[in-house]
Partner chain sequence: MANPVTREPSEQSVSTGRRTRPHHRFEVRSLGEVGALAVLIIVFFAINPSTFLSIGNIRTILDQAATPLIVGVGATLVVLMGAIDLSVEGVMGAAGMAFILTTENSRGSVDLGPLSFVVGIAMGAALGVAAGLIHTRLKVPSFIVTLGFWFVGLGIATVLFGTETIPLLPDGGIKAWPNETFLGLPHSFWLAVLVIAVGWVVTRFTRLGRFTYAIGDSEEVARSNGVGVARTKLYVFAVAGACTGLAGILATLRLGAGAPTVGGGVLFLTVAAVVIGGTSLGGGRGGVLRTTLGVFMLTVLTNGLILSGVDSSIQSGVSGAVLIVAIIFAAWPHRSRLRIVK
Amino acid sequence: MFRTRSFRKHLVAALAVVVLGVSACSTTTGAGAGGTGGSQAPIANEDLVLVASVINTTNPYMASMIEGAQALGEKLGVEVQIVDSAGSSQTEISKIQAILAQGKKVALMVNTVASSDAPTIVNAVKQAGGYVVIWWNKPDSLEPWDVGNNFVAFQKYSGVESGQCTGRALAESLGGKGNVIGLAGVEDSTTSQTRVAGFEDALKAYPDIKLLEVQSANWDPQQGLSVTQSLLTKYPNQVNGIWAADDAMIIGATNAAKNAGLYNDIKFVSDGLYPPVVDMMSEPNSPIVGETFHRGFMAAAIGLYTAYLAATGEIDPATLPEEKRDSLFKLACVTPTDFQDYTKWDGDVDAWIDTLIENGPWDTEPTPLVGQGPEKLPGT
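In the form predicted together with the partner chain, present the structure of this sequence as a single chain.
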């Protein structure tokens, strides 16, 4: 009896916490949802803080984002704060709310952990009179112009284009004939879904390329290793090419192939051109035959700078064309012969930030604005 009663007590307590939490959240969001934001007085540099929110601090892409945010802050002479979401939407939202409560006006760039975080963050920033640019994930239905000036823009690289670019490179390297497998990221990630869709779309032009299977490896190198290991035993001596939705997983996949003694018999393509992959591509006759180039520091700096321009009144989001508020930026397809034309940007982040400040967020090489979101899947 005692056990049951205390269990009930706990259950009631837990329910109470949940109910309180939900009602607290809905109060915040409810108050912020009304009306479209009008223009606001420009904010001076010393009253402003630049905030970059990243998903974690251990992924090389995220580390690069932090580097870009800090370099931009130094150039602009504005304080920078980094939010480490530690992979959790809840951590992300509560840390951002804490910074908003500190008092200074916020120009925020957030790489959302999940699409569903975006409305809550946008509303919290709007309430506090800050400005936010979201990178990579938001629901398609949440458009900046519906929220107002405080939601300055949404920015990303096209996933479909990434998948098409690497899919084509893989098919070409196999001479248009062979069997390939794919490693997807987290199943419900739109970034992964669009990249897989682009990959499958590119293969349509190559009827003799057979896509044996696409499996999720959750953006994780360790899982990339074990999924590849299992697929290589499932299709013994049949796999000619491996595609991955990002480089973290291709690191696992190449190692699985090395362990199986197949590294030089398989072609690999992936997205992101991370430093270890740059090294692999530099080897003579590298089996890494195609990559895309885009950089975390560029994404973070473009996003933060856009938010900064809105906060300081240099741009009025309400008058911007829609493509500058739901934006797709240019992604470069690279091969072993030309990737060095792009990795040169890694050497001098500060110099690149100078060109960003000179040309503005939408016209900076190698990654100018190229299109308007939301992204459409091929065939829809």
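Here the structure is a predicted model, which means the values were calculated and not measured. By rigid core we mean the largest C-alpha set that fits within 1.5 Å across both forms. Positions refer to the first chain, counted from 1. First, how it differs from the form predicted alone.
- With a cut-off of 2 Å and the rigid core superposed, Asp220 has a Cα displacement that reaches or exceeds the cut-off between the two forms.
- Core-superposed comparison between the two forms: the CA of Arg168 exceeds or equals a 2 Å shift.
- After superposition on the rigid core, displacement of the C-alpha of Ala202 between the two forms amounts to 2 Å or more.
Write the structure block of the form predicted alone for the protein whose form predicted together with the partner chain appears above.
All you get below is the one chain by itself.
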């Protein structure tokens, strides 16, 4: 019988996960093929390690990614290793390279720290005969079918759609009038760039909303706190709304507003619907007025399962349509009146993993495949 997990219960535990050591030797076939085609023999479970690489473990979304990877590994009976990049591209790449050198073949899901990290990671995995799915960030010019089967897929939710959704919610909550600030993620991140672009595009319909400034807070709650404190000081008694590219930063922003005695005077919107934000949205007259729904455990499990299917020979990436290799998954706009419709999956991650394995990575609710990337910025 499978063990039921709780997303909230295991959030703190997931934050403590570090890279696990592996000493087993591989008996599988050699490195991945060059060019855009090529194939290698299917890899047995005992010769395979699932690897999930996350940007940090202070962000609740990353903790959720870790939980999803571990839950999938348990279901498949395959060892899982976690890479904590600690917000550093160098750390991310060196840890992944170390795992590739350990002996077993690798099926990797990586949430790259920066878009520019993707080519180095893809090439390293290809040379080692592993399989990689990248989530969220890569250069638009780097397409899986140009690399070969070892770069199985790139997957994400629409950043433009996210920014537009939350931008509209913020403007409407202010009655179309006021001053707002924004918190972006890592600057070299296509996810952050597209979310900011969507946010700024949404505000064009509200000429009486003034965007005072957007600053990077690097997907980190502490930086979200410090950047917001700085902006509230820079624009005293002027900030009516705060937008953030993800909930880790909005958690920091709300704490900054509380410290300044402004929590109930400012409207907040963000992306991700993390458990702490769910708690704030549950408050009467909550100042959290808009969110988007997607889940780290879903993203990580979808990515890892896609890489696993390629590694074990259950899918041939070369035969997949392009939308299954550069993919956009379904995103939902969420308000304080309907957020509880979306959080029901958090209480039983294992059951959702069962549906993923049954239906496959592209057809599992509430986040099926809905489109093909790369995303186009508004106006282009």
